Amino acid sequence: MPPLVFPPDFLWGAATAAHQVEGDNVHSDWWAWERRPDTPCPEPSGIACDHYRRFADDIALLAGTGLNTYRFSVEWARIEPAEGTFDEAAIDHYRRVVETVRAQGLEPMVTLHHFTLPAWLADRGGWRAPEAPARFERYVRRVVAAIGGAVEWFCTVNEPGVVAFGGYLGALGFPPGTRDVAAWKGAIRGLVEGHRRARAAVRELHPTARVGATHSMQEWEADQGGRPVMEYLRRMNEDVFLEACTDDDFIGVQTYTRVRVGLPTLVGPLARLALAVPPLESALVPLTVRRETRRASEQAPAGASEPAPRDRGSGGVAGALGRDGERLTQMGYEFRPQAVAATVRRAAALHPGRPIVVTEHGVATGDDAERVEFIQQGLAALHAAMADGVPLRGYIHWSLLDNFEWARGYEMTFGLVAVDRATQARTVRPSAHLLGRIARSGRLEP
């Protein structure tokens, strides 16, 4: 078979979080978050990969693979520590880091907000607090003054239905951790305005820039039964956000798997009363999701300066299979890498014409020949969109480091490159070597 070949101005690329590679992020909402004994989260962030002191040998690495993009997150909780005070030094460091992917000849893109918040803007109800979306849109100003010249692609915010859906509405372990519908929808309206205000801020700012977010989305199957759920989950943790997003240059998706919904018929009834009825809504929504679960914890030793480590349960088992047989990621997701062809043609739907980026697709595995088969069989599946017209403009793959994996903690291994965390060693991974050798020729072999 001849091989799938891609434009020569494709974006391929690798991503990281603030919080999840950066370490020490003391003034956010996750700082406090993970170390609370009351919360999922198995273990505290610390120092991470230490990311904010040793980001150019890190973004050398990328660069040496072959790919030509870096997707990175600037940390609101750095730059505004306190509300109305502006950390010029922290502004510098990534002024620096923009200069740095530059100098690589790398495309960078930048995210203004990863799932973090500063912990003064989390204390007042985080993204329902009516003031959020103006605080947001004025720290966005900030930023795209001090570094937007030099970049040309910006993500306003990562994954908002996951920030309502997993913090507002307590279904991943995420914070602020209630679980009340109010405040998931009231969260769902101020990510919404706060992406509007930022979309505009870029524009205003630096009109040459493409902005737009990036959205969570799952390949959903559903029986009979399962539909009317199906599509009040599709419709609250997708399409509210991707309907905002009619005006941005561009829509990032981002897919890890195939989420199946299957209810008894007799269930169908209830969903549809549960749109109407908020107890009702309340209990029949986590029935639907995976939860996480309350892991054992353990206190602290006297005089340490981190919390101990919780127990970290199994990791996922290389071949472990899901109750119908299909293969599983460490995660507990079914290994789909498919899963991100049905998305990217359904945001093309949605928005025809519209480019898209994928803007996250990876696999958490402790084999990185699953990573090699993951991203082989997900960069054919986009091939095949494209073919069908889909206006797909880069892959970027999530992640450049083994890194925090939020309620996760560290014991889940997404990165093209592997970090020792006991000595910050960096090794690149032959999955990197791989999509590095795609990228520069720009064909995949069959």
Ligand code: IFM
Given for the second form:
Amino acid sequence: MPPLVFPPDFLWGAATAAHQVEGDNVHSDWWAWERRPDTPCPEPSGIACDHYRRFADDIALLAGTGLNTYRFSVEWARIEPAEGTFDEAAIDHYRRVVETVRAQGLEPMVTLHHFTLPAWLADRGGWRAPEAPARFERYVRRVVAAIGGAVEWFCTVNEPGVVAFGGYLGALGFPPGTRDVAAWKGAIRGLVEGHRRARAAVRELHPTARVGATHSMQEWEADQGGRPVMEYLRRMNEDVFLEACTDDDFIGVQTYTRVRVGLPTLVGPLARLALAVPPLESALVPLTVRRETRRASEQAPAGASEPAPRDRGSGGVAGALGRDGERLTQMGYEFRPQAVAATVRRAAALHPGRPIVVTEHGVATGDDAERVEFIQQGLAALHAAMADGVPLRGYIHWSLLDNFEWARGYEMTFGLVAVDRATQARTVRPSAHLLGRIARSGRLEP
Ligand code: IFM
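Next block, the form predicted in complex with this ligand, ref. the form predicted alone:
Every chain and every other molecule in the complex is listed next, the one we just looked at coming first.
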């Protein structure tokens, strides 16, 4: 079999997000959330990977593998710790990060919002607050004015569907932890408007930059009965945002697995009816979310499910299988690297001709050989999609470092580079060398 060849200008990278790696993000909503007595987080983020101080070494490690792109986020809560007060030292810090990335010969891709909000905005309702989109735009203008000249790729909002579903419908243990459909829809509106304003601001200040949102997308599968619920969830978690992004310069796709929705056939038409009637929708959706969360914890091994409050779990069991015999990751997800090609194909069908970048794809595993397999199989499936005409421009792996996995704490290990929590020592894993070799040669050996 000949090698699979990728274009010479392909973006090959690894990603991080500020709160997950920097440490001491004390002015953010997550910092407060992790410390509440009823927090779902098994542990606080604390010093994380100390990346705020160690960024230059980490960027050098990334460059040393052979990758050519670093995707990272700038932290709103650091830059604007109190409303209207901008911290010049924090802005200067990110200027230095961008310079360091460039000095290493890497392409910087900057995410403007990756899950965290300044606590002052969260206290007013977060993305539901009427002023949130305008406040986001004001912050984005400060950032782009400071670093825009050296950055050609901007991601406005990371996984807006996850922010809304995970926090405002309370599905993933994210703040603010509200559990109602009105809050969820209010957050969706705020995130869509925030994205639009940020995109316009980037374009005005830096017309040659490429700007887009990064979307959490699943490879969905449903039986006949499950189809209405599946379509509803896909519309609310993915399509409302994808539709708001028809004018973006690129579509960022982030996929980790396949999700199956199955219900007895007779329930299908009833579910379709209920989801179209607002009062019934308000009752049905939280119920479905609870049911799915329970189902996940029944089928996954200890620690691989959505954790109950304060249930630290075991961090996943190697070789664990799901209810239908499928291989599971530490997160309790089906091990399905090729799911990313299904979602990239769907994004291409929804936005014909628009450039697509896989801005995240990765696996939580304690066995790096699985990560190697995940990368190889994912890239092979993506190559086939490109051969069919999908305009894919890059592949960015999640994550550069083992880091703070939100309401799952530090036990989920997604890193190309291992981080020793006690000493902060870094160890570059074989998967990083593999991805770097593919990046350098532009070839995936079969
Ligand atoms: O760690 C997260 C990241 O913050 C957003 N996308 C999914 C990753 C893995 O769960």
